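First comes one chain, alone, set out as structure tokens in the form predicted on its own.
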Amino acid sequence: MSEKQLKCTTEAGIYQKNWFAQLRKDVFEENKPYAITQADMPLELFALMGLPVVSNQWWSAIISAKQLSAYYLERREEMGFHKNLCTYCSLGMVSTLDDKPEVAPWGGLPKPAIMSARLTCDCIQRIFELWARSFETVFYALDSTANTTLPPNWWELSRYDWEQLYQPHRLDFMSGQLWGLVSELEKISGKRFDIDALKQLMEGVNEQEKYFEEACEMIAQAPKTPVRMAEQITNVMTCQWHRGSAWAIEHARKFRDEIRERTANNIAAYEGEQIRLMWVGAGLWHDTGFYTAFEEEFGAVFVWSMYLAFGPDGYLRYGLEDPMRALASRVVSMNEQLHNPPWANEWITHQARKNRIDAAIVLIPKGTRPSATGSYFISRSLEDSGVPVLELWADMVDGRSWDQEEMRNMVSNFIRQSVL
């Protein structure tokens, strides 16, 4: 989407693009660690030890919104990796192992000095490994377990209650992980590690993901909506790549702002606006403008996604007496929140009603297993609370089999059968 409708977003594009420039710079001018993970990693840990990260998900949605996915999976499977290996966290090792800095986006990744994952499916494990095996560098995983129980409403819980919801058993266990990661990292950062430092950070990641919650109570209660899904995105991710840091609190009081502005003098991002659309799934980053086409023929604008959504729900905690117990407490489920039944499906529907969502696009992508375990449960929940639901098979960044004129086509019939 070009269209930009608040400053913040803007800023927000900026400030990642020269923060990776700088990130390069320091990396191969300065010979200064990074890290390279997944999304659902305790990025904070990371920070407080003087790490950046450079998150795989990013990287990819990157890769695709440049164009270059189509590329980067064909030269895959010339390397001999299988068609069905998983899009969204493959396409950062097969650039790396492209070794083309004339072609990845911005010049490619430099070494990180380590790479660490949460094992949330099979692939992982091995992508991580064969990818830092071309970097010769260190990879440190984190096991993916699983409650035995699940009390329902799982967001009423997760704040004041996230000993009892996570179960103290999963949570002995993850921090036994995370104070192994520290380790790990003091060793390469050469810094000692400050839990009182943790505790402050994790306290500025609440006032952080407060802004949020406040935006996120706005745009369900206006009439229509203030901002459009793309720019939430843009704004929420970019602060949680960097949460807690003094940069990302600022941007999200300035996001939140702009929505209150917005909102006291009754401005919509589409005037027009009929039909509150929900998007279920990651974000479709080769074909961004997806949602906003159909705004024009049917005042159906894309109000909903998970990203903004989650910040609240997922990621504050209070009761922070042992900071790295409740950072385990975020890092458990994470995965399973967004994707996985029940959680998924309960918390979804939940968000629906809040934000009078009149019909749901499910995005169930072909190669990203993880990310479309749940789907069927997902729709079959909003359905059962009579919310309309299309299921669009296609994946968030391989545009190789996406028709973009019979994808919206698709849309266009069901909001004409099932929503007017």
Second form
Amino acid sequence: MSEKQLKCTTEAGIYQKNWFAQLRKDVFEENKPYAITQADMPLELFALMGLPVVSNQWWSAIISAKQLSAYYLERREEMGFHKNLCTYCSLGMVSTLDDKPEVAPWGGLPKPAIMSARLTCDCIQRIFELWARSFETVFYALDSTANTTLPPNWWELSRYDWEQLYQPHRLDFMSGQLWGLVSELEKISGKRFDIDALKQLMEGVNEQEKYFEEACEMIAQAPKTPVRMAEQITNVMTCQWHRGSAWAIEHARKFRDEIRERTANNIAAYEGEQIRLMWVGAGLWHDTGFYTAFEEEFGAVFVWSMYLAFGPDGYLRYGLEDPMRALASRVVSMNEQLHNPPWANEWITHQARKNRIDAAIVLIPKGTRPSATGSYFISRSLEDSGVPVLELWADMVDGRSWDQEEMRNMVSNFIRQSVL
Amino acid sequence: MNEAYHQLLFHYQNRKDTAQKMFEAGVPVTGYTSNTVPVELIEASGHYACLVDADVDDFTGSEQYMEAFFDRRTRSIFHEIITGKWSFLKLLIIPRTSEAEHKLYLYLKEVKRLTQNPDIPELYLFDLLHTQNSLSREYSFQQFVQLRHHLGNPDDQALYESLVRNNNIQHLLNNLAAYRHQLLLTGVEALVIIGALYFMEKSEYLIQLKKVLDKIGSRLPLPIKEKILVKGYGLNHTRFHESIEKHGSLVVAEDDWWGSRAGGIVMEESGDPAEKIFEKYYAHAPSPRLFPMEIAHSWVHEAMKNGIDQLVLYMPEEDDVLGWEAPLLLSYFMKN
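Can I get the form predicted in complex with its partner chain as well, since the one above is the form predicted on its own?
What follows is the entire complex, opening with the chain shown before.
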């Protein structure tokens, strides 16, 4: 991402880079424990137990942004893994197996005290198990149950009616797993878990997400978006990795305030905005310049991605009498909400209406199939509601299959033919 | 091969035949999509249990919903269900045994919601987990109890009878496994004989299986170059085995529910039949989600000790499971 229009975007980038530098120092020089987990894990528990977390997806995005994905995917094949295996979640594992600190971003990941993942797709248990073996560390897996009642309007129910929405038997099971994880974390950290502290942290996360909700509303209602999508992602995801912390709450507030100020002063991210674009799927980490490439010629601005909007809709929880159960409800269906019918298509279409979206680009990452499923239902639902859709068959981290010029031409033609 | 083999071959190739005849005869037919659905519960409830399987080339009518990167079997089943080829099913049970099956359930449910397609039968997700720990076991057992309830709560006697019937089949399949190691039949023949299990009425299958085993038992060993062990998920066809065996090798076992692991295990016949049946599916059924790897690989590790010359992995283009294990499995095989 080149131009940063918000002060807090620069601050978020610096914070995360410093955080990682401190993490490496703490781990290498002081032997402090840390964890590697999937992004959809209950990071709150790790934070409470004083264990910093590196998210696998964040690390993949870093590898990709540093243009290293081609190198690692080729190394992966040399190691005997076939080329059609998933890309997004495996880059981190390969960077560890490759064991070349001089190549890996920032010298690579040190050995974690624990690795943990929800077993959503079938490949993640394998990736994490192999990765943990190579680090000679613990892998704590959370099994993933399936919702069988699927009210399409989940985002209207998830804040207060989460007990029924996510089904009591599933919450019993996930809570049990989370208590098991807590026991592991107590062993590693030597600290005792405090349920009241979890409640307080959950309240902090709620406060943070409410700021994001206000930001979402302002972006949706402003005549022209006050903040580009890429800047939204940097701010929201840095906060989400540290969610509920004093820094994250304060940063979310600053983000909201800057947007409020820009909106009040009619400052647009791109003054010539004519077309509001929606990006459906994970970020295109190897070519973030793509997101501003259609502004000058068409006035087409990416105003929406799932990252900011999912903050309030996916994370807010009220009724924290049993904070562990509320936390269980936050993580138990994250995959279904973002990638599976009917929840993904209904939510994204609702967001398109709310944000006055003119056209949507749907990323279908063939190389990361669990993220690609449900795409046709999403496209169909958007089109049925009057939003033209371009499906881009490309990968969020594998730049090898990405022909920058061809992809830009494809979007330009789509705008000319279906939007203008 | 004898008439019995041709009977088995017919049903292996005509996978809906028995189910349709049962339906026409007024027997309720319950479909299921893979090996982790306890067929004993279905049979004890008085339904005919039929594995739903399909192999389709033209996906017109379903390709607008399910992306082409899904594995061929899942796409084919989805296609046939929504285009009405299985509309005679009273119930379709889909287990949470692979990510593809979970999505199959969600996609079918969504098509039904969006289009009110009357050809899609009642859907039931059997949320059996495959992590091996006390929490997963308890959750899965409750799911098993719930499925039993959904199927009309068949009583213990009916469960016991079904358990014994399936045990009888398993005993014979164990004999078949021994014959394979004695080189008395090809892997292709074995897949046909085993696979017919899923598409026939059980007592009829038992009769034909006995006959075919009698015949095989009197054969001389085949002259072969090497004994092959295959590991893969979803070997619902013989093409892979044919490609191996045409060069003179012989597939003597498969770590897959379409092959050597089809019948599961011989269950204990004393005690609570429900618990014994549950145990078979929770602890002993192969599944892409079985975790940890040490448990998931235990069967193939044992099988490697039986004088195997080559381990061959079945990984179709869309594989996103076995490919992760391939370097580890091949290295284990080379070392042992």
